[in-house]
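A single chain comes next, written as structure tokens; it is the form predicted on its own.
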Amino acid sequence: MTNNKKVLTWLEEMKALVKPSNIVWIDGSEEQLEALRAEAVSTGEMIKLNQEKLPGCYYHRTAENDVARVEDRTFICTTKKEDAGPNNNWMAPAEMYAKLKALYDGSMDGRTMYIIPYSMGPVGSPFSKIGIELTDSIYVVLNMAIMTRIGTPVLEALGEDGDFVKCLHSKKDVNPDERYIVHFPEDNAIWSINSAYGGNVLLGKKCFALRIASYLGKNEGWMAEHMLILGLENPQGEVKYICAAFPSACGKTNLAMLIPPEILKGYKVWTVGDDIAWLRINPKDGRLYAINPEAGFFGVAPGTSEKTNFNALEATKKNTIFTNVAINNEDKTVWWEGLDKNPPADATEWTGKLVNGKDFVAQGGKLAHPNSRFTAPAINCPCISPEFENPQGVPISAIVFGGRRAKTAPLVYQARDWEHGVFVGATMASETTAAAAGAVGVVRRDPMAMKPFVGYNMADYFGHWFEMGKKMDADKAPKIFHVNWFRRGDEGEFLWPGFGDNMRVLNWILDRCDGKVDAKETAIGYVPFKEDLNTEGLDITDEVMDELLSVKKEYWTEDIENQKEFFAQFGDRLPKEISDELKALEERINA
């Protein structure tokens, strides 16, 4: 399949230590690609689904003890420990590869190696990088080719001296007190043991996606980010792009795929991206551009229904792999909490246990597991942009961070400048809610919704985000804003309708970058005049409106400790301009 020395010398070395008993190159055709299928609804690692109303979809469950990510068992490996940092977990080089190595003795045993050769990006494309995953997973093979571009193109794309990430998993016994998922940034590698759920072997998922492909940013000259990217219509057919970075459980994937209400009428919002951007200065036009280094969408399905994500849930509809959601026996469909009221009478709930509409045995009462999923081709979402295979991504015009905070972050604001953007960024928190373990209301800090997957020291992250911005002009990098769907009042309810009329802070958003409307300067940055929202045919009072865009000198004054909390862990890693950034916010909020 390939001449490349570098591939076949690392392939000689991983076939020597997992000893695999049979070897198959994936070469990205449909007709590999069915009998893999095939074989693994022969051996049950898979289900075939009703092909009337799910053409092309399959079942697959995961053991019960691998249904997430696992972020205590997730190395970064890099030779001094301060260059892993606080945020991670790490281990010498050396230590973790002669542990990994005796597991991974003789794993694929008994057992086929399929070496996937995939590209994330465009193949060809000169943001794309590319990966060659090991898997004794089928499961992994047909994942890969919905997220990734895989096969015989890639490997021509690599050439005979192109380098890649190496990447090895084996699901082994899925045991849980041996399962490993280990970035080396240093040697560019993935290795990945004891688990065949989708976060931890899906290697060009947010391993490479993310921690591997931030720490190539940093010495590159580019930046991996955890953001959606989207294109805004507007009715005279301009379409403008904004990327966003959003932590867990505030509407990241819904804002990708927004619908506009009804009253925009005119106005399109075209997906790019749900998950991930990989951004880079333009030498061309001093610009930053964006793709979406993915082919697919890996989404939670619980909660994802008509009403609140219709083209996620259209985009399920055919080619899809469905994990631990529930299988409705009656006509082999799937069915999840939130799809719908009507949960099948005649289930398979997600362990594989039979069950009726009354005996709900799995976690919780749930017939389908809280984090079960489906990947989908990207290709399938209606409102897929005409952009999203282009190799020289889209140009940004704006980045928006937000987050889940009930008082001290308005509706919308804009970050002075690019410098106070990267703090706004770097300062990004939720509060808890009662859907996550522990105490309710308590902040979370997670930068640029990074915290779990920046592959170095992130007070080093902090000072790239900073670099970057050295090398666009003021008036060509994207401008930087804050938003909150989530403030609420004084008897605890949410302020803003959210979804779809989310469209509104978006349009305001991008008339601030085309500079069309003024906005007010506060401590915290310029927060909106409440007339330059659009809130046509909204119930929402200039009361309201007045507490949704207000910035309260307590809430605030006690955030800042918190940030000080925060930014200590960094010690003298902590860029200057953060500091910097602290005190003159800490100075205007009590001016």
Ligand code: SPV
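Please supply the corresponding structure for the form predicted together with ligand SPV (the preceding block corresponds to the form predicted on its own).
Left out here are the partners and the other molecules; the chain alone remains.
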């Protein structure tokens, strides 16, 4: 398949380690993928769904202990511990290789090793990077075929001498006690073992496109971020692009595919990406441009409905793989909490038990796992941007940070300038979700939604953000904002309707970028005047709007103490800009 010596040498080494009984190069052809689907169905690895209602769709169930990313078993192995930083698990590379080699030894004995050449970004784009993943899982091959560009064209782009990220995955026996998701940034390598769940094993995604890519970006002068990319078209037909970073399961896919409310007819959102953005400064105009390195959506199923996210639901109606949702046995379709109010009577819940879905749900059971997912081709999405394949990317007008905060953060505010914006990103916090193993609903600091994804010392990552800002003129750099769709009232209810109505907030953001509206200066940044947020047609009182836009001293005083604690762990490595911003914020809050 290739004459690239680096590829061939590496393959020999990996083969000697995992000792596969059979080897298959993935060429990306439909015939090959179809044969793999048939094989996965014959072994029970996947279930074929109703091909009339869901053509090309399949179902997969993971082990019950293997349903989310495992942050406590994820490692960044750099020579020096300080280079991984306090927020990553670390082990010396030699020690980790030795430990893992013992686990991988013969792990593919009796199995087939699939070789998947893949490109993150359109094949041949100056933004794009190539990886090769070795895996013993057909499920991984079929997901990678949706999530990335795979096969022969990628090897051609790699050429005889090109570099690539070396990705090794073995599901082995999915033993959680020997599960490791390990990155060797200095070797351009990722080793994952004993998992078969999404973010742990689709190595192009979080492992490469964020952890390894953030490291490459720091060294090469670009950025890899946990951000959606959307184009917002106004009634005059002008399109402006926004990137937004929210932690896992905090609304990126939903915002990226938003349908504006009736009252804002004439506006339209185009999806460029729903999870990851690679950003570069274009030397021609000095602006920041973004591509989506992925080719599909690995989206959260629960909560996705015709009403909340019509476009995502449409995207899942063909050629999609569903993982850990429920099966409706009446017609072999799928169901999850929030799809509709009608759980199937004859259901198989996500762990594989046959149940009466109506009774099960009535008794408080969950038919689908809270982190159940769909893997859908981006081209299925009715609002996919015409710029989706543009190898040069799209110019970004605004960067939006956000998280789940029951209190503290107002609905929206604007940072004072780039430096303050980086600080706003660096002080992001959010309640944890089911996307990662561990407790749900606990507030943790999650800078730029990248806490689990920065492949190097986070203090240096903040420094890189400041550096990028210095390379752009203030009038060219994206304006930076913070949003919170999840502020709650006294009864725990969400105060803001969210979803399509978030368009109202995006409009304010773009109006600010265009200098069309004034704003109220507060200690934390610029907050909208109530009149400037269009709330026409919303069932929301003036008091609730005041609450949503309020900046309360007691919450911020508490938050600043927590920020100080968080930043303290970086010691001397913390950029001075962060300490300066923190001091200035404290002074403004106390003024």
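Residue numbers count along the first chain shown, from 1. Superpose the two forms; the largest set of C-alphas matching within 1.5 Å is the rigid core. Since the structure is predicted, the reported quantities are computational estimates derived from the model, not experimental observations.
Fitting the two forms on the rigid core leaves the C-alpha of C250 displaced by at least 2 angstroms between these two forms.
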